[in-house]
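Given as structure tokens, the chain that follows is alone and in the form predicted alone.
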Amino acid sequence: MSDTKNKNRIHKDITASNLSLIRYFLQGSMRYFALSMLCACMVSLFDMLSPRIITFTVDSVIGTQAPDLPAPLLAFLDAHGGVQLLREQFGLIACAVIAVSLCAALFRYLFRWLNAYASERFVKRMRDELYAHIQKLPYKWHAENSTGDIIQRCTSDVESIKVFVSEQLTSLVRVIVLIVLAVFFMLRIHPFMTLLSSLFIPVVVGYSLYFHRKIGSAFELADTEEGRLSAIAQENLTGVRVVRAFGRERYERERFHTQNEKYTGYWIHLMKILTLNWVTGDVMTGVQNLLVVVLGAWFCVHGEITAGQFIAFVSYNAMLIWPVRSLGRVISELSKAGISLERLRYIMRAQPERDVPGALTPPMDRDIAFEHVSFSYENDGVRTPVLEDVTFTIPAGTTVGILGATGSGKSTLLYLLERLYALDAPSAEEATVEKTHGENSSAADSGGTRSGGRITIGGVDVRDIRASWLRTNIGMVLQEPFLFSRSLEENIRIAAEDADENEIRAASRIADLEETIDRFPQGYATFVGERGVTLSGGQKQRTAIAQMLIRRPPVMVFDDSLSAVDAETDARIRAQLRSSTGSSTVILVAHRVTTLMHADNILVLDHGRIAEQGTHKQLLARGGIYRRVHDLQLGAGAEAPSAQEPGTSAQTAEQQKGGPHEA
């Protein structure tokens, strides 16, 4: 408990604010960016010695003003001459400006190293510690948040925030420096000069704060449309083949076109603000400029003060412009990297699925029971319920299909057992977690959900399993599988790296892949593409079921994953898996009647309800729903063929010679 309680506290310092969350991910490359900004500063220093230099040589070398040194200074040069030694070797204060140049320039590297190395660091733990946290989020977030804007707020966002911290704000104890000693040396030379040059400051500073809050929100909306950009091109280039085989073409490049358009326009209204803030500034900066050169011209020409001060003077006065300005960029930028931050904390609040304190890794090849199920999903307020008090349970060991109508609830029960989805009314040590995450973690943890019973294997309710151990001992199929852009071998394998050959060629005998990975030119190194697209849908359903029999869990579920397949092909891996599961527990989900008929147990889905369950016998002599569809597929009074047995009538769709389908 107190591990959970010291997890979720620290979870939520780090989220508390957006400085908060800077200070996180700047972690490691702090001490970087510090030294960064020693480095800046020493620069400031050198920079400013330059004019010193060229006031000294102008009054007290060249004209006859008494140098205005520091007195260790003009001890150490008296003791070696005076000035006259300087009048007699002017190369000496060439010399002298080379040297500071050079020191300048020595350190003026170092920042920008240790800046490009500090920046690159910090970039790396954002995005380290974004992709572990995403990793980590309920399945309802991901449902919930669009791929292509996830992924906008981990690369866009990520590389205006470092644009940020490198260029603006370790930048911001430099210009600050430079601030501090320019005006220090333009008071030494006309204070009311300077008093002049200063007001410029205030009047920067205070435009920038207005540009602030504009460029702000208008960042805000570019940022937004960006995301939604972002996330048509990706369901797009990667649903290409539903969109090239219903000539949608025209119709996703408009509708790209029209948010392209769309996202275009914020950024136009962006540029003019920040047009408008750098115009203000240039105006601003040309002013206070020529102000400075004539008044110094004046007081020049009257005595007050010398040649070569006025040269140092316009000098700093030139010196401290830049600064000035950056103050002003420093603060439209915060706008922008705000913005970015928020989006990033969006992510980083989400609180990640936790097991609850002495979760179990008990025996999973045990009777699963589902105990007064019911569960409902919740949009904008809206509650649609899947299930309604369901209640069954799968002795060890034996087959259960589940049968019904799309919608009717079968892979939301499936989802459930895994703990994709959660179910309310927690046990008393899950709401003791609950109540310590915070008022959000319900929420999150449910997925906006509404739900109630429990599901238990071994008696054991899952919520109370630890999630990875769940997980790992139920093997799940898909209806549409996912496969990585890898080799059919890499693919098999993922789900056991350590298998070995026969392992993987044993796993796709089952799944009846291996005759017609044998066929592929490159056999199991048969590159598969993007989400497996140079794979035919029954091709991929058989990998996807060979990647998850590799590791042999004690239960095993198939959610409609022999939908693509010929009815040889279902009837050949059903009796392979029949021959090959040995005392694993399996449930079958299919709208085929031909696929569940031999198992011990069918349940038949109606409206979120267990209408009818029985054996396939049972169900016909019935004459429900189960019959109904039996003789819709099969024909009235036909019975299914054997699954031993399986019809020559219905042909293979998937003979393939030398090569993977082609999408």
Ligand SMILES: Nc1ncnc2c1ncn2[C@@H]1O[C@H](COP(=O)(O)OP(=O)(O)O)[C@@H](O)[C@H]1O
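Numbering follows the first chain given and starts at 1. Since the model is a prediction, treat every value here as computed from it, not as a measurement. Definition used throughout: the rigid core is the maximal C-alpha set that superposes within 1.5 Å between two forms. First, how it differs from the form predicted together with the named molecule.
- Remark: with the core as the superposition reference, the CA shift of L513 between the two forms stays below 2 Å.
- Once the cores line up, the CA of T258 ends up 2 angstroms or more apart between the two forms.
- Once you line up the core between the two forms, the Cα of D282 ends up 2 Å or more from where it was.
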Second form
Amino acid sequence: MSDTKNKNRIHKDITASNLSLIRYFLQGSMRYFALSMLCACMVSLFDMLSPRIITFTVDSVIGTQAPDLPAPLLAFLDAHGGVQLLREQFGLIACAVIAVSLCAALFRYLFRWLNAYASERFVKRMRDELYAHIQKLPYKWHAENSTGDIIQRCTSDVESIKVFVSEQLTSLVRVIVLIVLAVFFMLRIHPFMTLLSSLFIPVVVGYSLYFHRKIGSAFELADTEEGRLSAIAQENLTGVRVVRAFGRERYERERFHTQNEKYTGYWIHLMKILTLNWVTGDVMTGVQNLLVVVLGAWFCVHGEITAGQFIAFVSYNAMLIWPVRSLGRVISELSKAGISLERLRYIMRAQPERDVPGALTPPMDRDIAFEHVSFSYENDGVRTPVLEDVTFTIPAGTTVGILGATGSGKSTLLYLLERLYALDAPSAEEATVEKTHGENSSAADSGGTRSGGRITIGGVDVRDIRASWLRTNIGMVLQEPFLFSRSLEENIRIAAEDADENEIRAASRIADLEETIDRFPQGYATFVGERGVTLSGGQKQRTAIAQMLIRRPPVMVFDDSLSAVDAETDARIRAQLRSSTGSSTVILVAHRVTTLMHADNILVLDHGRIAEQGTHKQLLARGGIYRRVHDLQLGAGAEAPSAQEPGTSAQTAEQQKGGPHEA
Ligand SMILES: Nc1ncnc2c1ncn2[C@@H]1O[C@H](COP(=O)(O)OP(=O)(O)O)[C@@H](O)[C@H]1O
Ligand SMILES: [Mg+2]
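The form predicted together with the named molecule, contrasted with the form predicted alone above:
What follows is the whole complex; the chain from before opens it.
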């Protein structure tokens, strides 16, 4: 219990603010970043030494000024023959210059390497953490958030945070260190001239900051247009069949062309502004440089500074120009990282799906009971009531059929069973309260969501069962199954990796897939294209059935999973299933009466309520919805085919009527 609480607290802490989140991501790479910045400072320091050597050479070696060196260096020089030695051994100065450059190069190398290493560790940690977290998020969260958006956050936003830390933050530190060092050395030469030249720093930074803020929105606009352009391209590539089938190539080409034109226009406009900025910046720094040179020369002529100091001053000033000019851009881009971090925080803040402490793993081959189940979807405060007081029992090992119009809540019922969506108000006492089902009995305590009741398996509430246990033991075949772009065999064995070839064949045979696969030149090795595009809808559904059969879960759920196969195949698969599901409990959702008629019990769901239930015979005799659907699909007055021989007459009648009908 305390462990879960602890985890909760940590989770909350790291998403409390952008800063805490970035600190969390920086674990493990922080010290490498710190070391790399230290190296960057060393680079700046060594860069600063070259002008000092030049000053010394011009003033004291070529000229006759007293050497201006740190005391220990001066003592060392005096002990070895003073400046005179340098005048005779000129190579020594060259050696000093080379040594300083080599040191700078070494630290530059270390800086780059450490920075790259740290950034890659950092970005890897971000990706790992995000991916692991997203995997743990409940189905509900995935249903509410678009895949494209999540991917965008995990790629673009991660990338811009990486750039922020590894480039922008580093260069901010470097530039500040550089400015401080350069100003320090310049102050030693001539305070007044330093003051004059550094007056330009805030002006240039301010200008470029203003400018980058201004074009920030232009960049965003261009980004949006780029997004639209790639959306058009992507949609076209994905829907290439539709485009070809409807002869829409020309229309689509023109749509792309128009968007491309627009996007190009934005970029040309942007480049024009950017160029203007560079030119203006050039003029500003040119004027500043001119001022320093003219003033420096004047001071030099009037003996206030030496020739060597003049050269050094001009060098320091030149060193500052580029970093100062980039400062505005760096500062303006800092805010972008904030937006990206905010977007990642949205993901990290979402609560992972958790089992209750001490979740159970009870036997699942038991009776399944829905007790007064009511449920509403809740999206942005909009409540869609779906299920109303649904109560029924599926005795272990039996087959229940569910018939209902699209949107009547059939899939929702199954999601609740697998706890992909959770019912509110867990305790057993609540369930008794639910029984006195008034108009607003449970609305009061669950904040307006009329969601309540309970679902039990062998008497155990599904909320008390471990989610992974629940989902491995309840196999579900969806109406629109998802196949991975791998081979057919890999797809079939996805939930049972150790299945051997015989098991795969057996499962395929029951799913009526074996013959089809044997007709493929590459058989089981046939590659399933992106999202299964190389298979027909029916073949995909049958693959999904084989996928489940191979696991032989104690509860098997078919959510409209035979909708895309023809009636004859449907009958064949059902007959094979009946003889092979053994002791498994089966929940069969379908539109076709013929699919359901052999079930031990049939539920008719109408607008989220159970309208009728009973066996095929009982429901026919009742003369309600089931009877109407039956007559519609099989022809009025048609005698129900005997339960022992599925197929023939009923299917033929249905096929003549043009396939399955919606109830
Ligand atoms: N994630 C969701 N958010 C809001 N409403 C939903 C969601 N999923 C389904 N619904 C709505 O719930 C109702 C029942 O859906 P569903 O259970 O899928 O019906 P069925 O499987 O019978 O076709 C439909 O009206 C549908 O629009
Ligand atoms: Mg459905």
